[in-house]
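In the block that follows, a single chain appears as structure tokens, in the form predicted on its own.
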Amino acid sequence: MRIIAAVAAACSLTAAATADEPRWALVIHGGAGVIERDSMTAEAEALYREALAIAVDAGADILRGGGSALDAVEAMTRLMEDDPLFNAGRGAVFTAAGRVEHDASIMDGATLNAGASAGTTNVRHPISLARAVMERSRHVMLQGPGAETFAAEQGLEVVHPAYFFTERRWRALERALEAQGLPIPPRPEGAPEPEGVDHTWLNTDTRFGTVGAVAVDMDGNIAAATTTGGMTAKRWGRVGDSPIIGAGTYASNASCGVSATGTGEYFIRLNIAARICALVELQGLSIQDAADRVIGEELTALSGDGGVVAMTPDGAIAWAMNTSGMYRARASSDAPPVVAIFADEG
């Protein structure tokens, strides 16, 4: 497998910080996979770059105004959940049964509090549900109908499952099921009539495509969030790494924050997000070296694929992947926003 690690310019908050000028930083991703220049149209590339920039700007506004890292990561991931470009929220992929099932998690590095939800079908913003689980329940993870009941009780926005339908993802499901020799389920109730529009110009690797964010606020607190629709044509109630604290999401003021994207089964086996933070805290590795080791060496050795965005509480930012691309962006009080898609971009 081709191994690629894109090294982000580290942004040290402490190096430039002064007593009267607090610092902040953030980094996001919109999924990793087979994302190559020669297979992406200029129109699709422009749409993804714009969407990433919008999310980064929203997070930067919160942090610049003194808002919390938790508020920033939730706001950025909510925007990506509402954007059909990404495999999260409204753009989520379909299961083999023709359903959209969301997973999400969030973690507060200051307290190590965490919340997650899995397999929900009608909650508009799964990341807000994960935060509600963290802050308004005594649990860490809720799943399925129980999680949906909790969401309604907490006043979160609940929608008809047809709200999440997109023609692009439905056609991806049809192709995946045909390739596996599996039956194509009936078109979901409430879905619009089939469109005669060619969506192939937007096609990328549809096996995975999680979104997530990590942020450090002016108080030096770190938070991370991850949300996804999982894998196209997944079966048997499959749950990946995104709602699993330590695998897809981790944050601790003592080490780092990480949000992961890729084939979740491998991220669960390696406990990737927490593993990266442990290398920083216990072995003294830089955040980039830790991310490169876990993604470029350990994940690759298991034949797993994907990537991470990560950050330390002092604002050093890293991203790493062993795929040909990952939608991603970063910004800080010390540097202008950077948006990247392909593995060889800064």
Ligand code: ASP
Given for the second form:
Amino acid sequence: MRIIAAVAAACSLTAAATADEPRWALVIHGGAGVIERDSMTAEAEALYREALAIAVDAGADILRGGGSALDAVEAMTRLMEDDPLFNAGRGAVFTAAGRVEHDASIMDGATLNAGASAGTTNVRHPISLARAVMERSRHVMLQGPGAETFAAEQGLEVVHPAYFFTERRWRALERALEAQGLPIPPRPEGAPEPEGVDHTWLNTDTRFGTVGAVAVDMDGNIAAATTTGGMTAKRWGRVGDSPIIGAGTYASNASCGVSATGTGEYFIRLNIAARICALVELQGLSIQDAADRVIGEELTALSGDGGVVAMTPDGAIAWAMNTSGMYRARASSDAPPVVAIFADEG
Ligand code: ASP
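Alternate state requested, the form predicted in complex with the named molecule (shown: the form predicted on its own):
What follows is the whole complex; the chain from before opens it.
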């Protein structure tokens, strides 16, 4: 059964303090999907909550110190890319060919500049590659080997693909390929031996795990970022919504910032991130109402699954999902951090 959950804007930077006090806000996610109390161990739940809290703290430190929203969303996303819990960077899922292919994008709401990369296999921090594409190339999106060449030329950290290997994602690939009657590729070169590894307590077959962040800084600028490994057993160079500006990521100081997670094909077809911002800007919807409408009604009507985190430049934060959970957290200059996993949490 699909659960529709949306949580009222928890903090608005216009609400509390005096008008001239500089304020900031941030919201992050670590993927949406079938995430249920009954099937999640206390150990796994604690790990996810801790990882989200660490990322939020890092972003809050940057914004509190006067750093930019762009720096904050990049830093928070990088931390989650380094954490094998998430389907981004180190914990990314495998393609049917047994590789990791990352997609990422970032957008600056002050300028509407944007950058993205798709299908990279050896860039440690795909979000930093997306930012480099935005700031140091004439393009918005680079993909595959070309993107990797650009990353190396820009001095970004390039790693051996075995760096991204996790046993639980490999097991998930084996199960997915078996279910589809497809051959299982050899374990990647450099992957550790499977003996003795117990990851059953953290079975993430049905969880997505994309990461994303939205922030507004003390100058009132908004930025959004998203990184993913995509879907387990993806084939043929499949690219999801995460690197597509307007689908998985959007930011505009005139409306809002959004980072999305879910079945990417539906997010592309609905142009979800930009659509939420258009409802705010052109129809005057609140950020929560816009997110609820697009996720709770439009995505659900197409049978797509997932969620978004979103924010307006005045710091009103929203999250919405039509799944049983989404790893997520928020914080602002007006309110202490909140970490949530299950759909019914605040
Ligand atoms: N949106 C991602 C994709 O389709 C996956 C996810 O967010 O779970 O590639």
